[in-house]
Every structure is written in C-alpha cells, then in structure tokens.
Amino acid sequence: MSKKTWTTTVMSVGVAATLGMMASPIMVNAAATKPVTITIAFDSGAFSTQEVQYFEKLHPGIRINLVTYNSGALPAEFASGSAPDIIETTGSSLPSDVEKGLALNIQPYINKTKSVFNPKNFNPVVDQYRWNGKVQGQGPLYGLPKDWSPDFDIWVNKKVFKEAGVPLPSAIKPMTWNQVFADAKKITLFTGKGKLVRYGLDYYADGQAQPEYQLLSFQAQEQGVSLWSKDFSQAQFNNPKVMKILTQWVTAVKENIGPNSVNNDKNFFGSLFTSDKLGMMISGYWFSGYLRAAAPKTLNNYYMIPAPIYSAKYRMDPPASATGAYIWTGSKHKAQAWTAFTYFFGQKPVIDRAESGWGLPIFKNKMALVPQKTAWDKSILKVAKGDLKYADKLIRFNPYVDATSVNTVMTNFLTPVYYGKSTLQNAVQQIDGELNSLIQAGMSTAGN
C-alpha cells in the first residue's frame, strides 16, 4: 500500500468525541467488554511504571503493554498487522518512516488538542517530525520527540585537560573542528605496553569516535554541502568537503582518538568519561542527567560547550536523534493511541523528563523544570539555552534510506580502510554506490 492511501485513513470513528478529554476516562464503545490494549515500543526505561498506572487511572478504558523497541522485529511486525501502536523512532528516521507509509499524520489530531500541543509552545526540534514529502521541517507533523538535546555539544573533562598539559577550551565560544582533532590527538595516551591511560574524543552513538551518520550530516551541512542530491535520489559522499571530513575521522580511528571498531573497545563512554579516561565526550544536554546520576561529587570537574563549528560565518546546534515516536498506520485503535500518545509526548511523563534533567522538553513554557539549583546546573542550562538560536536549522536526512541502512552501509565499506586494505575514494565510490541502490528501492516503495 502507497504512502498516500495510508495516510488518507488519518481518523477514525469516534476521534473526535476523544480529542480534549485528556484528563478523564476516553469515551469507548458501551458494548466493549474489556480496556483496550495500547502497545509502545520504546526503549527501555523511557517511561516509568508509575507513570503507566497514573495514565491507566485517568483512563480505565486504556491499558498500556510497554514493549522494548526492536527494530530487527518490525518489518515481520508490520506485514503480519502485529506491530505496535506508538512506536519509537528519531528526527533522522522519521521521513523514512513517513515515506514507507508507517507514520500515521497526527496534524488533525494535534490541531484539536491545543490546550496539549499548543504550535505556538513548541521548541524548534519538534519541526523535525514534520514532513512535506520533500522537505524535512515543513508540512504536517508524524510525531513528536519526547525530548531533545543540542547532541553535538561537547562535554569536557577538566582534569584529563589538565593532565595532558591541554588548555581548556572555552565555555562560550565553540571550538573549531580542527581544534578538537589537534586536542584530541594530543589528549589521546597509551602506556608502551599499549594499556590505554586516556582517550581524547568520543561520540555518543554507538560509543565509538568514527563516521556515523547523524554527525557527518551535521558536518557536512556545516560547509554548506549535504551527504545527498537535493531530490534525494542520489548519495555524494564523494564531495571533496565531505571526503575531507571523513579523511580526518579515518585518521583519528588510525590514531586511537577514542573508542572505535578497530581497538574494539567496549567500554561505556559515561564511565571512560567519570573514570577520568576521556577528555571530550560529543553528547548534549542529556548527559547532565546521566552525570548526576553517575557523579554526583564531582561534577565540578565537567562543563558543556556549544557544538563545533568549521567557520564563524556558519553555526548550527539542533539535536541528532531528537527520540520520540509515532503512531502506526495501521493501528487498530488510533482514538486510543492518540490518548496514550497526548498523555506520554504532552503531560506527566514529559514533567518527569524534564526535572530530572535527562532532556530538555519539547515545550517552551516546560524549560523552567529543568534543575537550576546549583551553580554547575544554570551553567550547563546556559550554554543550551544559547543552543536555541541555532537549532532551527534542521539536518537534511534521506527519506528513502533509514538511519540504520546508512551507517550499516558507511561501516561495511569504511572498515577496510581503517586497516589500510582499502582507500578511501574507493570506499566512497562503493557507499555511493550501494547507497544508490538502497534508495531506488525507497523510492519505488513510496511510489516515487
């Protein structure tokens, strides 16, 4: 079935009598004999068993199973009409999402809840769940983030700066990408034995300081060029500023900058980075939550920084992922899922979230709950509060190849290189290449 038919059956009987009654039980067929089951596959720990039972006490007419999100498991999902209702996804996957014909658009949904989901409350980062068919940031919204975060703003750690006899960077003024490079490279120690003693960089997604796809995009488009055509039919890793890009990550998984596939390192960069054995950790905001939590004595020894940037005449600082979720298309109890979805995007959980400092939300008037308490709060608070005015400007994400297919993709073809087996304009030849195929069959699943 084609995007367009999918996204024609939007509402379903009886919606309109459910939207606004937020606060008390939704309204369900007077013969039903049981609640209606609502599954959300989400990761785990994303919502709490509290904040289940309070929503099931709102709404006695509404259970919600919780489920781990699986992506292996979805497509068997999706064929066999098993799937769940509200399933999880990021700002990067989403017009894949929307393309396949899995997103249910929940614009007319969200106009008639505004006392929930009030356009005018939001945040920049919702607009990454719009979707025109061309342009990510436009058009009705598919979903919504739960939080968001400045990802590519970077955490430093004082004493690992010290130790190496590096200058602290600014907490005001970004870095320079060549900058963190030269620092991390020399931050970056190993005994003679080869036992490491300290690392200089690394990045949140997947714990290891190599190309991936979220922050190359967002490289790129820092140069003023994009990793795609501008229809999205074709990939061009093999533009020179994107190849110069991928030369310096290549150099720094050769120079063991930071966790990569190649010294196999498995350890969890929260704990290299409070054990005092890496000295810049690329994340965001939401890794004060975990610092909190992990590091509560000593969190004077860590700051956040705005993202880096390549020139002064170009900044940009929205979030990589941007996590939330959408409701599938092919949900048997949308009026029930839109609920379920207004009470975990748009009321308690989003409280929660937001005081306990793991993100920030996706509502203006909710950025006061965020912890301001301490000295090392406001400062963290201030430099994503500075955030805001770059990330409006949202990364160009392929609509016809998820986020996973791309860095399986970029790693399949990039790890020769690593190893000197391969160079890197035949690698980028063969991403493209592959890329290029990968695409063709999103386009023909959309119907394009």
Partner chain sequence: MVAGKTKRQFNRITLYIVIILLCLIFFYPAFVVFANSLRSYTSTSTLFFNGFHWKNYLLAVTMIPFGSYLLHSLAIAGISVIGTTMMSGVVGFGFARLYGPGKNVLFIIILATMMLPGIVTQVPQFLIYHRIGFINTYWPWVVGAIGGSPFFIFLYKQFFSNIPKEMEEAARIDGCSTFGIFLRIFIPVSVPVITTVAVMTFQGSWGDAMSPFMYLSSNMWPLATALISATYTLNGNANVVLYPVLEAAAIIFAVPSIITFFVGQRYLVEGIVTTGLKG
Contents of the next structure:
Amino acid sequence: MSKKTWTTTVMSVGVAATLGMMASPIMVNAAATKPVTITIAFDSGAFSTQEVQYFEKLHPGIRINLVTYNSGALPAEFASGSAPDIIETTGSSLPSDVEKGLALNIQPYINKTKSVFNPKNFNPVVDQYRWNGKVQGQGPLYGLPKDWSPDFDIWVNKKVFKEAGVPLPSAIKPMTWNQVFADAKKITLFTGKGKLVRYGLDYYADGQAQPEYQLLSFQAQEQGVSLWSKDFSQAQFNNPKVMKILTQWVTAVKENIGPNSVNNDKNFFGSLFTSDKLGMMISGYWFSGYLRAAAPKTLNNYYMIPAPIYSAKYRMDPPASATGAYIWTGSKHKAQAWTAFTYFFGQKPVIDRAESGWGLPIFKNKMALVPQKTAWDKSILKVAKGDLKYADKLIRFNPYVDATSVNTVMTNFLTPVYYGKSTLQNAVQQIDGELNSLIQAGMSTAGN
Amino acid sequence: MVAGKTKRQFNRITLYIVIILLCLIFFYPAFVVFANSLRSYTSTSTLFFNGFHWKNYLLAVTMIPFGSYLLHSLAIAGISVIGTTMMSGVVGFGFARLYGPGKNVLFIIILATMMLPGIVTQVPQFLIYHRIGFINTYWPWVVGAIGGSPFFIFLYKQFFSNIPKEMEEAARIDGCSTFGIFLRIFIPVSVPVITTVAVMTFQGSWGDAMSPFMYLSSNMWPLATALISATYTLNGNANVVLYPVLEAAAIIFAVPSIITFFVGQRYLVEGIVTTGLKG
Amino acid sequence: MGQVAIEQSVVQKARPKIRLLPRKQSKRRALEFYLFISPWFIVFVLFGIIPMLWGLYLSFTNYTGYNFSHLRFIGAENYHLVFTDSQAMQALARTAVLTFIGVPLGVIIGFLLAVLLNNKVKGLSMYRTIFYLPAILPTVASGLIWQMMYQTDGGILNTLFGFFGMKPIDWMGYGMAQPSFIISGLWGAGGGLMIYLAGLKGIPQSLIESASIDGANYWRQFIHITIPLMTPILFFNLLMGLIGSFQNFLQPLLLTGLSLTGDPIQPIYLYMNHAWINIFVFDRFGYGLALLWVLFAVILIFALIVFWSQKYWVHYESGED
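May I ask for the structure of the form predicted in complex with the partner chain now, the form predicted on its own having been displayed?
Entire complex below, previous chain first.
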C-alpha cells in the first residue's frame, strides 16, 4: 500500500468514525424513519397534489414523486434501472408491457389485499389487465385501470340533428355503423365557398374521424374477426372484413364528415361539439365531465347513446383501452410501491375520481358515487349502466407491438389513401409488412 | 437638384413602406398567438381578438406548477450562460494566443464538430448519461457548459486574435501570468463578444425543449419542455387541452427572450462585427 | 468559414517565432496551451467521441431498448435495411430537395432584410426585434401559430384570403404541404439577420464612397461591392443552414401536431422523422442509429461539395488581414 493511499484510508476511517459518533443518536432515528420514495409516472394532472399529501400523511414512511409519463425516456430508464416504480399504461399496451418483462404480476399482492381489491367487486374492465401469455382477459393481473368509460358510445347534439333535419337516434337501442355513417353524411354541410357549417361525426383519439388502432380493433371484433393471427405473430389487415371497415372510413374522410388529416381541422372536438358544429362525437362517458365544465347551461342539448353495432345479433361495448398503471418489475421497493398503488387505484382517489364524473370507477360498489344530481346526470348514467352488460367482451391487443407503433404505421400508410395517392389494397399490404417486422423485433425482445 | 431631392425622399418613403409591410407580415403570426390567448377555451381559433379572457393568463401560471418550471428554466439557463460564456472564452483564448504542437489539427476538429450533426451523438449520449447516473441532475448541462460550444470558441478566437499583441507583451514584461493576462487584459475589452455569446446561449438554453425532455423527469422540467408537453388539460384528461391557456403561457414564456434580445441587440451586432466573422 | 484558410496561414507564419523561443519557455507555453483548451478537449473525448463510437457499435446490433441482456451483433444488417427501406430513401431524397430549395431562399431573404435595415432607418431596433422574433419564440408557440395558420377550414390564412373571395386552400394537403413547409421555415429567415447586419457594417465605408465618386449607382454598388464582400458570410450561413436542414425534424412535427412522437404527412416526412420514429416509437434503436450514421455521411458529402464550390463564388480579400 502506497503512502498516499494509506493516509487517505486512515483519514477516511477516522472521519467516518468521528462523524458516526457525533451523529449516532440522531442517525439511528433518521434511519428508522428514512422515507422511501416511490415514483409514479402518469399523465400530468391525473393525480392531484392534495391526494399525494393525504397519502404521505397516512404513510409517513413513503414519499410520492409524481412525474409526467414520458415514453421516449422509458427504454433508457429501464436499461439503467432508473425507471419509475409505478408507470402509466393502457389496456392496449399492457400485454406488450408484460412481454417486455416490465409489468409486475400483482396477483399475489391483490390476493393479500382483498379488503380493497375484492375480485367480485371488479367491473369487467379490470380483465383488460389480465394476461396469460396468450390471451388478454385471462390469467393473473399485471396492473389496474384508474377508471374507464364505454369509449365507443356516441354523444349526440340535438340542435345539429334538428338543423340538418335528421331524426334523432334512440338513446337505448344502438345504431348500426352504416346508420352512423349515413347520418353523418346527411348532417355534414359546407357553404358554397367551402366554409364549414357542421360536421357529422368525430372520434376523440387525435380528434379525427379516421380509423385508429383501438377503434378498428373494436369494429373488427364486432364482426368476429381480428387484426392479428391467433398467436399474434402476423398482422391481418388484409382480412376482407377489416378492409371493408377501412373502406368505410376512407369514404368518410373523402366525404369530409369530420375533422381529418385531409381537411386538417385542428379545432378541439369539444369546442366543435359545444358550438353546435358537430352532430355525433364518439367518446365515452368521460365526455360528460367535459360538458358539465364547458357547457353547463346547454346540457339538455346533448345525450349519449350506446356504441354502434354491425348486427343486432352481436353487441359489445368495451372501453377503448382503459388507462391505468403497472408496477415496474425492477422497482427496488415493491412493497411500498404496492401500498401506493393500493391507495391510488383502490382508495380515496378512486372516490374523488368517481365523484368528478370524468370516468366510471372500476369497482361495482363505487358506481353509485358518480354524479347523479340532475335528471341529465341520471339519464347519462342509465345509458352507461346499460352498456355495462356488454362491457365484458374485451378488445384483444397484440403483445409484441405497442399501440403507438400500430397507430403510427396505420397513419403512415393510410394517409396517402385519403389523398388518393395510393390504393387501400396497397396500403394494407404495406401496413401488414411493416407491422410484421415490428412483431418480429418485439418477439426477439421478449426472448421468444 | 430639387428633383434629386424629391426622388431621394420618394425612395425613403418607399423604403419605409416596404419595411413596415414586411414587419406586419413577420409580426402577424406572433400576434395571432396573442389574440388567441385571450379567447375562451370553448371557442374555436380566431384571427383577431374575439374576447378578452385575461383569466387565461392567470390560469397559465396557476394550473401547473409554473413557478417550479420557471426555477428550473432559470437554473438551466444560468448554468449554460455562465459556464458556456466563461469556458468558451478560456478555450478560445488558448487557440488565439497560445501555441502548442497539434494546435492546427485541434482547431480543425473544432470547426468540424460545428458541422457534425449533433444527433449522431445525442442518442448514445442519452444512453450513456442514463448509465452513469446523469439523469435527473443538471450534470448534462454542467458538462456541456465546461466543454464550451464550438461556434462560440470560434467567435472568441476570432475576437481575441484581433487584439494587438503589444498590450499582451507589455503585461508579460510586468510579470503577469498567462491567466492574469486573459483576465485583466482580454476580458475587459471583450464586452461585445461576451454579450453576444451570453445572449445567444440564453436564447438557446431558454428555448431548448428536447434535452430536458430526454435528461429530466417532469418535476425537473423547465418551461420550454413543460409547455410542449401540453400540460393544460381539464381534469388531467389528455384529450382535453386548453389551447388558449397554453397560448397565454407561450406568450409569458417568450417575454424574457424578447427582452434579452431587445436589450442585447446593440452588442450583438458589435460583437459579431468585431469577431471578424466577415471572413 | 473561409477563416480556415486564413487561420492556417496565420498559424504557419507564427511558427518560426516559437522556435526562436528558449526550449524551456516553449514547453511551458505548450503546456499552458493544453491547459487552456483542456476543458473542451476532455468533454469532447468523454462525451463526444465515446458516445459516437458506442453508437456506432450499437448500430451493428439488434438493440431495441429492452434487450441489453441479450444483445446480438448482426453485422451490417441495419445498414442494408437503410438502403432497402423505401421510406428511408424517399425521405432522404425529399429532405435533400427541401433543403436545396429552402436553405438558399432563407439565406437570400435574411440577407435582403438586412440590406433593407442597413439604410440608416429610424426605429431600427424595433424592426430588428420583429424580424428576429420567429427565431426566439418558443417552439410550442411556433407550432401553435402554424397549425392555426394552415388549418383548411377556419384557418387564419384561408379566412384572410376568403376576404378576397378566394377558395380555401388545403395548406397541409399533399399538393401544398411542401410549399407550406418552406414558407413556415422562411418565417424564421430573420435568424441570420444579426450576422448579415454585422457583415454589412464591416464593409469599409471608403470602398462605397470611392465607388459613388466613380459614379456607380446604388445597384452597381450593391452588385459589385456589397454582394462580393458578403459572400463569405452567405457561404457560412448556407453551410450551417444545410447542416441544420438535413437534421430538421421538429418543424414537420410541429406542423402536424404538438406530439413529439407524431407522424408528419408524407410530403414533409423527413429523413430525421423516420429515424426519430424508429428510435422513439418503434424502439428500433440499432436501426435508428444506423439511419443516423448514414445521414452523417450524407451531410458530410454535401458539406464538402459546398466547400468545394466556394472557389467559384466566394470572394476572399487577398493579402494581409
């Protein structure tokens, strides 16, 4: 040992000892209560700081670090072990989160926390977070949704329908998709100079009346087909029934029945709807929360109807995906993470969210908490509750490719079709090819 | 003569008309943001004021932890401005006034890195920063500031090269060290170039949304990143963005940049003139 | 950047001086030199060279962001894919075309603005601020601005043109997206204003005066004195603009929406958008890095061509500085 190292060692031991002696009475105490920090990555504003403070008061040993979900940084965070403990996801991405080895199997924790998470008390949406390696909806739970909506329900603006002279749809019986497109076309009106008077239809994802992964999966499944082969190793957008749905949407874009990437209308769909420039808005129960805030005086002008169907024989009304969260498998404090998870997904915040009217709770016994003061509230809730019977048929998402990727690929190759620069046949072939190569990469990441 | 004078006056008037027209064209898009920042969030976009909802400005600073974002913006800008302005000067001085083997090659490397697309290093750099624990710290900015910026090193070098040798030699005879010469002789006469570099670094770091997006988690974000991530949502629903409030926030956010430019512009031109960038 | 040549000559002239110094002193001087430049050099090696080489290595693997534990070396497969990926190649050609139209236009407009303002006008600092404003507005503001401007229905431009009875134009459609993209880029042309103004100020007054005495009118002065003397600066801005433009990805994204993971429509789907989507949306890190290295090579080639071209049009003062 060289002289220099020797001195350094002696000194550091000495310093440590002195510090230790001086600090020991306090240090011991501090060590016992040194709080563990649990980082939660979620869309900003989803959890309030009051809720965090309340939790920290209940659990002095745990601090909550609330950060905005940032998908771009996640891969590097996973690789370096610095990812958040609880991470936002959607039902459409959950299987791929599990296959990438990111989402923790929380079934054992759930089983130990039956007082909060009683399986009999779950609404069907919870099954969206089950994955057994082959089928979504079966097997252990890998996370929970924070709330949900029957997202494909349609909001109707009575005034717009009346102005267009189109009869109002029934509030109980679902419309057929053909009816929806036909009404939308009838409602849509532009002035001679090409200025918008009113649109017929819009969909909340990206605010465009265009096909999107979740919506397309829903429409395919309603007809008993899937976008994927049984083992999810192949994309099958070239399925004739899927092609037919896509054709319908391409026509819708060409007929300009709503904001789309051709007319490039960036106006917020909520504003379009409340300013009576939009007849039908595909967005779930949560939209009632927006309407209560944005147009409290004209609520009676709007009502919600069930998700459209293809045939009266088969009806489903699932959430588009249900936003929720999982616990990261690499979390260093899984027990504390579970405590936090229990709180945010099972306790007080759940009640607060239900009362806000921006979503339906995942627990059956909390359904009564959503707003039902007025006749309008009650009528909307009645439709939502009616849908519940059909909410157990869930959309099945691909475990090897995440929802953002699928949407990016779809937009990429479908946009030229909207502009008449490519044929649907051609686009579908490109979509399948690109998705298959992404599936291959996803499978190799999963180690299959 | 009289005809010539009228003609000159006519030219002058045309000149002003052209300039003012151009100003209107260049300014109008920015004005649109301002006009829209005052509309109600339930209305669609407008090309002239259609309401004066000043409350949007209040919401802009109260709906999100604006103060915290602002502090992070200030910290990042502070580190970058102070560090980059100083260190680029030190390195620029080395290249302008000192000699050592390999100087030519090293200077050509600096010029080459100016041309190197930053993105080639950014992605691996991001992965490495994660591995060495630079994430959620200001270290990426500290390191960046220490290294200086190739363009500013170049500016400083040009500027320092033009300072007469006699001043330096006199100080050396008086027994001044090289660093002393740098501090006492070169820095005091370099106000224009220092201001130029400081203002340009401020603009760059204040407006940079990408690096914080990559290196920091959201509770450490500066305003630039927070605003681009559309944080003004109703009830935390990402589908419901309050654009007028976001526009109000963008206006507030732009004010410091505009002020620093307005105040610093005189030095900016002077700084660039004296660096002899004219070639 | 004609500086390079000038610098080299200056340094070479200085060399004999060093040899005249006593040995010990020259060694000390060299040491001081290295000490002064060390901050840059150390950071450059640690956080420039090393990441670059590591990135180069990763571009030869199947790295997808989640598979560090079982990374596979796959040879030049990623590079092969770059050249067979029709989207990548089309995007590269598109980027090149938009660069060669947009960048020179931007340089010319920025220069002309500076020439206008160089006429001893009143209120100079206000005009300068307005022309420079687009360059200092936050990205989020520019994004919001152009989305509102280009919206087909109820958009600002179409409403304005509507007053003159024009039919709405589909600004961001297939036909117009590229011109719209270039226009929104030209809005930022004032970004080079300060450098041009500085250059114009640097033109010796004596030259202009002697030209006026010789009877040269404004246009002749402009063509024969101002432009030639400004060519080094124009060259510099052209080169920097070119390098920046090939790396552009934020502008198409902002025209499309505010999302950093967005997907611009095909006419403005640039090469960097393709790389960005592959890395941050598809998690194809290895492939994305290969895309970036190819871009690096392309930029280098074009930069060298521009460099080579300067002997035909860039005017350097001969003789001593």
